[in-house]
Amino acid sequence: MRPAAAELVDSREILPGQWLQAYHAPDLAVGSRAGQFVHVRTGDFSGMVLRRPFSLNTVDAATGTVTIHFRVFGRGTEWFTRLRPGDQIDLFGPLGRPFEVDPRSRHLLLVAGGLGIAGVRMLADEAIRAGRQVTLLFGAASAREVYPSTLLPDEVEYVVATDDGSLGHRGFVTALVPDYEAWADQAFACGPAPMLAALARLAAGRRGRLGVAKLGRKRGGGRTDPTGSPAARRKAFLQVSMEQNMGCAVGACLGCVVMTMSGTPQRVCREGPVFAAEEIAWEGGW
């Protein structure tokens, strides 16, 4: 991670109250991975002291361009909408642990709820470049809040669910997952905590629903990877990107802690934001 100066290239409102901004930040663009985020300093006139965390929405290392997608919520994020091309801001990143894709995986299922699309959007680009097939399931309250398909690679299969049925499937996006769980080698999700908890419950029962037998131990099968390690997360069917409020984003303030199944608190900014779904203690009020 490192501080980086970034120059605004483009800024536009893509959905009501939601903005997509592109910044020229070549130092940051190199080495960033899907699932990571940046911590951004607001201007002095905003009156805000703390930085704001934003997922790396897309990264183009060739042009040195990164994008962030955010919803206006309070004075801090409203300040960003006043920026104009050529204005500079201070970014700190890339931060956090990225998504871990098994090299053998050919079919990736992405699930996003609302602004959670920003957490998985970059993974679609990485997967397409690697020759993988991608299906994105997106959930929103209504058609006016659906992420524009024009902002996705043409190769992505895009399936929408809206709570009110105004576009696509009527109901929660989680209801679409069973139709794809046999096709998918791995699944990756970002969105509201109740959505992630529901997806974790589905993932836990997937093996039984698909009738996958547990076979005898293979040579070397007795080895277990440490929980939370990249290797262990790579083996999980579902990985989730957690959305928590952050103060320092470097692990010092402990303001973004989540509880794990082992009873050990984990910092979203350091051990996350990506976790294997089976690591998280979802019954703890999510």
The other form holds:
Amino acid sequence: MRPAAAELVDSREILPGQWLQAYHAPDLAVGSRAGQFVHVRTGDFSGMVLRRPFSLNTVDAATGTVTIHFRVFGRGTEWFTRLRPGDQIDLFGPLGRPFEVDPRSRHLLLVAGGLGIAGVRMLADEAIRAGRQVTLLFGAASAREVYPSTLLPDEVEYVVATDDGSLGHRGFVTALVPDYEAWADQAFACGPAPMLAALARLAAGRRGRLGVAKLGRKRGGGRTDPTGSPAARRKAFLQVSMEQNMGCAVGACLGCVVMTMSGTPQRVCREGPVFAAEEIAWEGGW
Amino acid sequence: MRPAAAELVDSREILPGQWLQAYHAPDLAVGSRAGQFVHVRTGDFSGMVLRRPFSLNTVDAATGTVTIHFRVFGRGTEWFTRLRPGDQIDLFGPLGRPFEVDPRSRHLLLVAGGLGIAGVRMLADEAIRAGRQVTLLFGAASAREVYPSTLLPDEVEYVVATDDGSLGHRGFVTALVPDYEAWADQAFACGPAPMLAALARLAAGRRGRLGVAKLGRKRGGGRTDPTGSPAARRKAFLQVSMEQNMGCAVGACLGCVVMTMSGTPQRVCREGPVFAAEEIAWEGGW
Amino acid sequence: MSRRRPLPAARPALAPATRILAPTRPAPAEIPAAEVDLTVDLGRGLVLPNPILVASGTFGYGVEYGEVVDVDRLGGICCKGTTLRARIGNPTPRVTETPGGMLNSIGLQNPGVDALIEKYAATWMTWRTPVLVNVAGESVHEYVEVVRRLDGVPGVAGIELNISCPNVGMGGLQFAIDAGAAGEVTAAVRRATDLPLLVKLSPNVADIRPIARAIADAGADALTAINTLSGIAVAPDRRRPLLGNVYGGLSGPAVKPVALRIVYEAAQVVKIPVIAIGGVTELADVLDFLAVGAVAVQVGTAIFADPTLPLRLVDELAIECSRRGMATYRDLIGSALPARTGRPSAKGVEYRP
Amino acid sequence: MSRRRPLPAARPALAPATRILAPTRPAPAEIPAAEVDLTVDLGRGLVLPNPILVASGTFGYGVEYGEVVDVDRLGGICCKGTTLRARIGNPTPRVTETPGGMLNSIGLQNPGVDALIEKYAATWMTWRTPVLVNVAGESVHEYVEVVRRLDGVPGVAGIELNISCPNVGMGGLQFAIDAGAAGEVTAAVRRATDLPLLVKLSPNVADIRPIARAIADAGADALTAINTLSGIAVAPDRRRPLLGNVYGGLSGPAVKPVALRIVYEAAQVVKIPVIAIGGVTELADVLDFLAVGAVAVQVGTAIFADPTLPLRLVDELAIECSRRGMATYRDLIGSALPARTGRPSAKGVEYRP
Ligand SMILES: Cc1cc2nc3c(=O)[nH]c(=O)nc-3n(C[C@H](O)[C@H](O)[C@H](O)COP(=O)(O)OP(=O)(O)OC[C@H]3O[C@@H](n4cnc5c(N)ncnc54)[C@H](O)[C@@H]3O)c2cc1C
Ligand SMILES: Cc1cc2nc3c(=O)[nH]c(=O)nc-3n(C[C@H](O)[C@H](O)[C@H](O)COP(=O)(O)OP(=O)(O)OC[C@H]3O[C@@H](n4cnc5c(N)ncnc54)[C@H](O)[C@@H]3O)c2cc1C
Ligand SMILES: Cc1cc2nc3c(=O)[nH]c(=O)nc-3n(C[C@H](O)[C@H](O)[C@H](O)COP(=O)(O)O)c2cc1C
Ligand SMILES: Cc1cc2nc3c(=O)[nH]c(=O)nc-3n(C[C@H](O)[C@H](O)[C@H](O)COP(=O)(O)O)c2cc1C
Ligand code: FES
Ligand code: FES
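Next up, can you give the form predicted together with its partner chain of this protein, since the form predicted alone came first?
Everything in the complex follows now, all chains and molecules, and the chain you saw is the first one.
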């Protein structure tokens, strides 16, 4: 975790208003894990004082390349699109805690809503490298916002839902989940908060519907890991990657918290951005 | 006078920290006169809300090119140096009132202190085109800050003074002026305020030293032109180009005034930047 | 999508339905932009053609930008601050840039009210755009006297009282920082004229609400907010403050959050309209200020960077309404205000970092 | 210079001499940067190793940036605001960017003073850098109680009182906006501890000087200024203010002119040291604040963009002094203040736009 100079290698608009940028950043490309993020500084002369957080979309240790995938939302993201190959930029990371895959999980269900794909994309690479099976459920408003399958590893089973039915299932991506409930050992999701909340509700009912959750049954009444610990998260069926506006991204400012079931706010940048779904107080709590 | 898109054609550091930039700006290149300036906008995403004023250094109506010559002073000028050929920028101008040369003047003395060269540079072109003789007295701290003679028309008589004597006369450029007092029909100056004030004192004493001022003697007791009018300035021996921090550059904000002998502040952007030396209250007056 | 697997039969979305991306709302019936009602009725017969004004001190007397801006398409023009007698203003430098903003200390240089009327009123009369004369003074008497001379002058559409001036009668305390003084000067001017009367709030106070209330109670027709924040800059050689007058007023995008707060608070405690000023540089800023309760906005500092901005904002506002199927921009006002504004919140004061 | 004509014989410069470019001063005897005295003596035994501190709320408890910043080279650390009992803080969003600045409304989330001591004091004790605990409360009693618990705790080098909190005993008015309340809470805390006591000024007031004086008279060892300006932002859908708490505090470069003004005014009316905060992003800002009378500065918001900034400023300040032949950075303090500060100017209040 250091502010590090990175050089833009490639920048492409892969979907309307959505950009994929590759940076040469060897320090980041080694040791980063799926679910972690970088905090990116905008131009020096700008009136923009805050960095912008982006998920590590992919990393390639061999070439020292990391990619981010972002949507043009406001001034900062607009500014990034103006960078040209060769431009230097300051990427701070890797930050936050990664997804934790149970060593016994064979079937991983990834659920992404829109830009949420950037949050789980790297997990697909990691899982396939580890010989796991991956199904990615992807939801978007319409066909023109659907993530191109060419940007996914061949091994990924890719299922699409669109709100208007212009491609794949018509409706919300959450509607696809029950079909995979039994198949999946674990699920990992990133996307708009309402989508994550719906998934959390589904996950909470799953144990009842399936009888016994596949994972954890061998553990019987053994010791319980403290909530929020990597070990506890590793056992969770559903892990979600959360978003919050950030100041510092290292846990210093308490700007980025989410309320948890324990009644204590947790920092997305430090305890997150990945949480077990059951840690989160989905209805708020302030 | 309009905000107009201009494209950077060429950008060079001609002296340490001093840049010469050429812009393609056909609208500006026609009808602009020596002494006028442009108000240049900085980058859109910057925290810099004000434009920056620069003298029109040269204009070439044939190619539609204008140049500015500036020193890197703060954030804005630093930002301009980062522009690359092909970049678009917004030049607002031409603004302000030009130097007024008396039609009868054959010998023009230009006096420039450091960057002040940018304020009188274009007058040399205009004068030579009109068949006048031009001597340029130039002062700088040392040889390394002396404006390259290669950037001047061949017809210009170029005389240099440096504070440390590393090139030309040792001392202030003002010390050179008396030698040309008799030769010059009119003088035009741009540079630091103390230099202009010293020149103004010299000019005020000139009439006494020379007996009768060369210009104006034929007019006898005729009508007098109102102070500050082009006609009145045209008769002044010494015209100076003044600087002040600017807001609007069109006369709306009253940010850029200089105090005049009449006790009313005048706007550098509108009544100036060129003034007859005798209009200015050199000691202030607030 | 070659590798898409055959989908299970479509089924109803799970309850409660979740929306993954912005819902595709039913497209509203589009109103042609030219037909959107942008007029602002401020009472006493003052109807602005649109809610985009130019702020006092940044647009001179309306004539300076003449070659660049078609003044007749503006919603209104607040001219430079005017006093009873001519003023030469403050020593230079008078302006400087600051991060995201600027400081100015013009010191109310102006020719005095009589010269103002002589020089500009006839021109203003020929304009469709109302010109509001921004009035300053150092005593209640001075304000009243200036306004009296403006009363009935054709071409003068209204008054904007700049009360961020020292009240010599109160030991130099600004009228604007004291509810009593602010109310008193407003009431006195109100008695002196039937012209539409706008009063401009200063942000340099701990709580704007009692001041806003006092001004409204004293008979103002509208509030304008904000004037500049008090600030300084240091000269490059660091031997003195940079501005000739030491103190300057901070304006520009940097102050927008403060302006939003003041408008938000004032709009909740008064019934008269509030016109917002402070850091407007794009349509989003206009929409933000309308959302917190402003009926119109003034553009100030941003004019220096882009004189064409105010007119562009007029067009863009009409297009925005048109796109959203709104027959009038007024539907945008107050959308971010709390639903019940009955009991004024004490939050402004209770703010904790 | 081929075309240079033969020069007339050199002659003495004309009187009065004019300087065309910056005079080449005699080069001062250079002091090695490492030997420049950067220490700041705040009294009561609190000596900061250098005048670059990190501001409360932006550097957590000093441990969070551990991997990136060598805390032991900082001049001081002001930790996050601490209250008597744990607080969960405000609903989200809690931060957002604004032009040249940011708004925050953390709402003083903190574990409470006892947990703070338990979790961090032992670590702080091992640091060379003094840690000042920023203390907040809603009544004089609460402040006193928190400070009492911190008194004598090894690792706690001093107190920074954050008085921008509502005083429940005064109907929610902030202590910081009222000279009486500010003096009262300072005096009460002063009686409760011998720890070095810094009190933090709020810029959200019409006149800082009576408040600064009241705090100094009540026995504070130093003032820190400024806390954030009160502001708001609007949510993208414009149906509500963006921050969960509606109000937030504005910080960053945008507020620097206001911070400079407050420091400039405070430094002229109190004899105790003033520590400046507000928009420091580079050495020039540090030099500006020293010039208007600050003895040290705190870096806040800028840390988020560049955590390495504070340490770079320490190095750059030493180099600047070295370059200018100064054996101590203290020669930079107050260079832009008026020569005679005897009769406090009324200018801050007299400001006119
Ligand atoms: C851990 C994490 C990972 C993220 N990964 C991605 C990603 O891979 N791809 C992507 O497109 N987006 C991602 N986001 C969201 C992304 O950070 C915002 O879209 C971006 O900051 C918007 O910046 P802007 O300048 O365009 O918008 P502005 O509106 O100009 O930004 C203003 C401020 O709000 C903050 N902000 C605005 N929206 C968000 C948001 N949704 N989340 C957090 N802060 C926000 C900005 O950081 C900035 O401080 C992620 C957010 C988080 C917290
Ligand atoms: C009519 C006119 C013509 C000029 N022509 C030239 C020229 O040809 N070449 C050149 O190098 N300089 C010229 N200057 C000065 C030039 O405008 C400043 O050097 C420049 O604005 C500094 O900007 P900055 O961002 O680098 O400095 P910053 O210090 O970052 O600027 C901060 C603010 O102060 C203003 N400012 C700072 N210095 C000056 C100054 N000397 N005059 C006016 N405003 C200033 C800036 O415009 C800006 O608003 C001219 C000034 C005027 C008024
Ligand atoms: C150069 C300048 C001069 C100003 N003069 C006046 C004035 O005479 N009277 C007044 O009420 N406000 C004056 N103001 C304040 C503006 O009208 C406005 O309230 C303020 O600048 C905030 O708006 P902005 O951020 O859009 O500039 C002046 C502002 C500037 C920048
Ligand atoms: C996220 C954040 C949290 C803050 N929390 C506190 C706090 O707990 N106590 C306090 O006195 N000031 C707090 N502040 C104010 C800062 O200490 C500082 O006074 C202010 O940010 C201005 O400095 P800056 O412009 O360098 O950020 C906070 C500021 C920020 C940005
Ligand atoms: S962003 Fe500062 S604590 Fe998470
Ligand atoms: S810069 Fe505005 S009047 Fe000259």
